[in-house]
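One chain comes next, on its own, written out as structure tokens in the form predicted alone.
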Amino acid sequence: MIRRPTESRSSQDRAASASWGKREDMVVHGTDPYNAEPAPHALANGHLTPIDMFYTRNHGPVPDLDPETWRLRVDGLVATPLELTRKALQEDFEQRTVTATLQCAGNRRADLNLVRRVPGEDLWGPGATSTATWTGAALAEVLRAAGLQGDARHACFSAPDLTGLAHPPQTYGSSVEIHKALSDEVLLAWQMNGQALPAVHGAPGRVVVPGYIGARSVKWLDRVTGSLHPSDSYFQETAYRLLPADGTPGPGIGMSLGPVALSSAILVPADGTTVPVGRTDVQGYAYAGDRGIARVDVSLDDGATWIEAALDDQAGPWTWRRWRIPLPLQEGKARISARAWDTAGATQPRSAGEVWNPKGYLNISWARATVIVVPAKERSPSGPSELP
């Protein structure tokens, strides 16, 4: 028997969420460092994710940084190294706002763990995906102001958060290819949803790289380096890499993760919940990074037949697409499947077993939810049930 997550939260989890300005019903995967995602139903309420329920992925303690003394250094393959205060960043460069979805590479890892154990990793559900408006300066403009040299091939990011995941412990680092760094949508951000960037989300400043896995949108950014080579950080060389099923993590092993892959999720009804007989409004999201979502199909018979869901308007070119469909559910156990198609004609593989990997990254398989359908008077008010 598989026991599904319940709505109950420990007092420690609730206290940790409150201390970072998060809702008490966040699904907490760790309190030190704090890692949490919103419950699926909470994500179904709008295109933008409120800050108090935006997922949080940290590799070490949140650093205590003073915005007045914070500096961003721009160096490496540049003609004129810069050291920018936040005031200079805000006043010397054009302010831009981009609406973008961020997604953890481990989103929906819990489903992969049901196929085969993924040791040592947080078992994220579908909530490690959130969307916000980000305001800041274009990274491209800052690099050009520093006189980025033509032979630069990568923009490397450094931050002061110290993590023991690397041996020996090291601060966080990552990088993206220079063509992406020079794209207009990549920001050095200081605002989120029109508010000052919270500490847990990277204040005083962070980079936001739309269309790439969340690990490349480095928080608490203190250095950008033009380089011939990718970052030599553990998180670029070893951690965020897609291994073959029989692979062992190591420097340079596997494929370095960058652009997100096509994915989708069912948010309502959540897996393991009890719903009444009759019409049920099924809702979810689909996301493909810099590619649009063309269609979402939903099935009640494990893919033998499909019904096309209605797509909401997309909030911007770098955001998820919300979808919904009313389904008539009959008494018993209903197994709902969903698959998305992107504008390149790609769709999702059927089985999580097809994409299992030792780090549990990029679960791009069909989204699935199994619910118990009962007469309305028997519906449990307590939320999720145990499923055999």
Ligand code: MTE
The other form holds:
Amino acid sequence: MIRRPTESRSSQDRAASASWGKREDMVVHGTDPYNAEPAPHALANGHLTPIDMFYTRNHGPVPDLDPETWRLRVDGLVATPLELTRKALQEDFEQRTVTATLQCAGNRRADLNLVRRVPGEDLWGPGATSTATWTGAALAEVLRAAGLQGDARHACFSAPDLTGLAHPPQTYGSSVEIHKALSDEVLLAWQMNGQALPAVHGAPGRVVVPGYIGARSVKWLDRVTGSLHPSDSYFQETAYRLLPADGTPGPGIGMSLGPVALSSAILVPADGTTVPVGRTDVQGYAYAGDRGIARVDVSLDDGATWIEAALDDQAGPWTWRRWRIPLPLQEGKARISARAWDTAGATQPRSAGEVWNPKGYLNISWARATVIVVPAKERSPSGPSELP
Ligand code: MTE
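Here we have the form predicted alone; I need the corresponding form predicted together with the named molecule.
Entire complex below, previous chain first.
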């Protein structure tokens, strides 16, 4: 069952959110490890997501690492293996800032689960997507300082968090192709929104891979390895791969996920809420990595007709576009649909059933929200939202 954003949070969820510096109204999918996303109306409020409501996805316990003793090893297909302190990372390389949206491959899995159960996975709503300004050193510069060899094809990332969600249990790891690792936008970050990276987001340092699924942005990074092959971590070899609907997860089975897919979400009014009759500001986001969003359409008649929504300004090549449109809602049940188009002219498939897959990744189908429209005085206190 989907946990609706209007439900009250349990005291355990609220305590867990507070202990990680998150708002009380986070939608918590698990407290051990802590996994949580912002309530949709909160996420709608700004282009940058404040740290206290940025979604967080953890496969194991959050490591408590001392920045003074933390080291980043750079090895594998390099001429000179490095062992960098955080001070060296901060002082020996140019400091860069990139604003980037991070999106979990499981974003909007809850809607896939309504079509057919996705066993053993957290049922994320549209909030496993958030945007921050990241500050750090370019991974490319660090790899060049180590003398990356020409035959390296992948940069593999390792972290110390041990997780029983992998088979067999192991620490977290992942990789990206070398062309992406050497792109200017990929950072070894120590700051988020101008503040020190919090533990739950990867302190003392993490990689941020803009435009790729969140799983590749490894937190608590302790090793970068130049390699001929992708990471042999469970999270590269078996998880975060797209299977056909009748596939069975296993090493090397399915399509390894890297660049994000075209997607969109409706945040306000949130699915399952009650709104007053009349003009309602419908708001959401759309994201397609560096392909960029060209248009978002919204429909009140299940796609028979569409109206174009207004897009906010593109704040940079690696961020979502937020969109909004005032729609006249009549008493009864309103089913709102949205679909985005990227700059290459691709758009989203209509139904979640078309894209269902056993691990519940990449729900790229039309965004949907069903709301109850009532005369103004009956409006529920739970309803939407401060508008930006
Ligand atoms: N890195 C480590 N070491 N352990 C993890 O569990 N989760 C990944 C990625 N990096 C993860 C990790 C996934 S699936 C996502 S979506 C992002 O971190 C989430 O980053 P955030 O918690 O900062 O939002």
